[in-house]
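Take a look at this single chain, the form predicted alone, given in structure tokens.
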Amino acid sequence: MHDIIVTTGLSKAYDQKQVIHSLNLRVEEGEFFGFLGPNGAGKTTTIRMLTGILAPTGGTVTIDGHRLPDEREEAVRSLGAVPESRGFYEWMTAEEYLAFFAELYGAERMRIDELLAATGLADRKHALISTFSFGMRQRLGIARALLNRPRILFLDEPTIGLDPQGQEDIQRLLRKLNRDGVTIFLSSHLLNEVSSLCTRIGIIDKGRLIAEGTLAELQTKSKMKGGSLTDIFLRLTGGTKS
């Protein structure tokens, strides 16, 4: 295995408040990794710097051995990602919407009612996207980012407007798709399910990553033995745990 997802020093500042430090982090091939923070940490800023949104301000970004931005058409081949703002198209059906990125990205028309079946949503092919509620809307941003088979795969609060059993379908397919080889990069408020989902978890504060680690290691680090992971996330981050 090797690192799939590598920054060195990578950096973000916005007319010269700087709301990335220097972050240096390392993801294996394979790995399911989350990625936690307090609103404003920074999350969504590196996750769109990872993902070749947004350029840095310093430092590098390399994905799947290709650095960004100078080899971006060949790094966002290997990736798909859920952000957590997206838009859809609400006036076409889901079966056009995912057959309209499918001819975008150059991937197999069969691959649609695979995704929909997979996302619980294949009743809802011939549906107009108008229609759908906020969970079904999730659901069929992760079938869109699943459509290029991607090596990586970036979400950012993927469950979330998800009643618990859309939750419950979500994490079985994630979980097989990273038992199938995708590396995913998981961020999420949901700290049960990083816990449950990720074999290793970053912690960012401020734009800072303040802590990295297996759960028993992060346990470690805040001198927590048997700790949960919100109780780990409250002492590292200044939460109310103590």
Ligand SMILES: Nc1ncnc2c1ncn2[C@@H]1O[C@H](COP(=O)(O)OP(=O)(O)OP(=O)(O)O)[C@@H](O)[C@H]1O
The other form holds:
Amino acid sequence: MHDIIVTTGLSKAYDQKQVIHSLNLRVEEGEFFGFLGPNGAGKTTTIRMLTGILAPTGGTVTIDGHRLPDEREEAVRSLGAVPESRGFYEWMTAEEYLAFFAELYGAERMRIDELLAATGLADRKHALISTFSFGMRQRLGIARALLNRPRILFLDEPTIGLDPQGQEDIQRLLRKLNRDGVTIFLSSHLLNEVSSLCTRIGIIDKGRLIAEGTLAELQTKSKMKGGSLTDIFLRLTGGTKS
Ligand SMILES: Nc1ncnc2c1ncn2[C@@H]1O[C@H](COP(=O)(O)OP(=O)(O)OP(=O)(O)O)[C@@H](O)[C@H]1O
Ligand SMILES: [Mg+2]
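The form predicted in complex with this ligand is what I need now, so please give it after the form predicted alone.
Let's see the whole complex now, leading with the same chain.
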């Protein structure tokens, strides 16, 4: 297995304010990596730099062996991104929406039916997006990110605001994608979700990676043997004094 995501000294400042401080991250191919941190810790900023949307102010990002920004085109070909919030084209049907992005990305149009089925939207193919529930929109966003058969899928809080069934649907889909070999990089505030899905977890706080490892390794690091991810998270991020 090789490291499919590597950052060295990755940093970002907005104006004069440093929000990401020299992040060194490694994710191996095939991993289901959970990226946690309190609000404002820098998760979205980091994901935007990893997916080539936002330029770092320091350090490097290498995706599937391709260094950003010089090899951005090759790097972007390896990845799919489901952003924190996305614009939908309300007047399009699900099929038209995916066809539009397939064209834009140069993906095969034949994948559209397959992706609608995989995301449980086959029967909504001809429905207008304006009639979609929040959960359906989330799943359509994932279908869009999968158009180019990415080897790495980045998701920024994909289950936020979904009911339990909606969360479960997305979790099942992500598990299947990971079983099929897709490396997953997931940011989420739902710690039960992260515990049950992720093989390795990184915790970022105030722009710094403060812990990284399997749940067992995080338990050891935080001196909370047998502790839940919530206990560990709160202790490491100073959310509790216990
Ligand atoms: N465009 C911007 N201009 C200036 N500061 C920004 C910008 N985007 C984010 N920030 C700041 O960068 C820091 C990290 O924000 P970011 O959105 O990456 O956090 P996050 O971990 O994704 O938080 P959340 O859990 O709330 O989504 C915050 O202090 C935020 O205010
Ligand atoms: Mg965010």
